[in-house]
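Heads up, the chain below is alone and in the form predicted on its own; it's given as structure tokens.
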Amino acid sequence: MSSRRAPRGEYIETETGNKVARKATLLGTQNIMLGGKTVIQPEVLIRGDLIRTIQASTQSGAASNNTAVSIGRYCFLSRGCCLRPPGRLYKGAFTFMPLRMGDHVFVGPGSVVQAASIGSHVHIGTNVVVGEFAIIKDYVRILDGTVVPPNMVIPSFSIVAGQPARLIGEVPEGGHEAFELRGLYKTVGNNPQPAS
């Protein structure tokens, strides 16, 4: 017998050095992909449970992809925030459609997020609430407090802030290491190093 083993701690880390915080809830934990490295603070809310309910009809009868939300690597889902996949009518019946997130995004406490997809080295900020359908593409910081409405499509290097959203400047050049999430992922978990 070990007497050895380490303090249960606040986060469970996974082969892949997921952190997912043991007071997050996953829903359908099935249907979410996590790339790798990504921090799930506490109260976080990630609803895998609501899952495409037509599928497309395949020729072999296997399985369709079930992904409900896909998240990239390196990325950090601040406490109390909730990411849920946008849903819509398609042939006549209600259905949800797949959240994809990229590498190095960021989401702010207590931010809803419904895009169809956000891209790579995102920072979404405080009480953001991003609407269904919505397209956010790679290098975008969207300020605390905005409104994304429905289907908007947020281009790359925007600064957007507002409710609704509108664009307000452009992310500098040179400004892109700001998106950089390593050094963040680093702080959290059982074993936290400080930020270097």
Contents of the next structure:
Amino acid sequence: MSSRRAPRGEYIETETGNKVARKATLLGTQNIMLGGKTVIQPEVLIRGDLIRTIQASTQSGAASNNTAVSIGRYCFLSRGCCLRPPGRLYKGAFTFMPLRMGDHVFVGPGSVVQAASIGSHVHIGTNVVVGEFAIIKDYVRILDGTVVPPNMVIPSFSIVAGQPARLIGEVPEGGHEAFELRGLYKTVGNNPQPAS
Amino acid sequence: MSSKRHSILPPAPSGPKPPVHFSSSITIADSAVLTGTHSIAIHGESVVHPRARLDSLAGRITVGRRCVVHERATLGAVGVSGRVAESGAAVTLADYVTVEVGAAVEAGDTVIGEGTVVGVGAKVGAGAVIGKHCTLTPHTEIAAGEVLPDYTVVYSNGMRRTDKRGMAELKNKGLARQIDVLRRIIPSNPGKFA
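Now that you have shown the form predicted on its own, what about the form predicted in complex with its partner chain?
After this comes the whole thing, all chains and molecules, with the earlier chain placed first.
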């Protein structure tokens, strides 16, 4: 077939710089917010269809906010990871709650994230499970294979590992530059640049 | 012109289509995968999330009432032992069983008791019999043929303890509430598999 169209790349690149793999599964796309410059690799699954069914209070804005998953800038979702909003009983009824993610969050391959909130500059390793309603603050490193139990709160600048996750150390002084994902962002996409 | 572009190739054959026995009250997502040759039965008010996989190649699969099978979970995959069901029942889930994201329940007379939660990425080997109200935390592996007593919690790479909280009834009620919500937000398409 002859086509004047440019060959279809592996990624869809949006105006805001998001790179979303064609082979990623995004359910309920209208409820997923991407902040821009976010990479979503193939086989990633995001459950945007699990929306909040009970609104917190009617007085906090007339327009109901249905965002199920919100992702900041320069996040990197590796192959095979899964993001799903956490759910729980709230005032006697079950509801899902939104999953919020800050900027520069790296989610390793095969990880499953059901956190309530993840701060900025967080590194989640390979095959990590983040339990429901976990709260991860900024500059946190979660090592490979960790199981973060539900409702755990991980303070800033900590390194956690183990099943269940335990605090095993702190991010050293000046170590926060390793969380920067701008370089990684450039290395994927339809015309990737070599890592500098 | 429609905005969606469809492939001109015929859809790839995804294995044999199993005979199914669905209750009228189940919720099964369109993108769930059901393959195999033996029958798959799903009883009342159970929910099968998108991209869950039920494979009845090795024997019959039975899902009880009010079960939830999450995305990427596999029921009835033939494990490394290659064991298939001797009695014809590959995987049997009792009522109120939750199989979380990416968990695998291998085929071969595997039974999971009422109210049990199989955690994220956990693996239940062929022929294992899990008791009632057990909790398998994420990434636990139950060896083939193992028998787990009721109320066991398996955590932290195979440590065991008994759940003495007496929460079984409450957990079942909570699950029923969850199913109420899931039925509303997951578009169900049982007709696709019939």
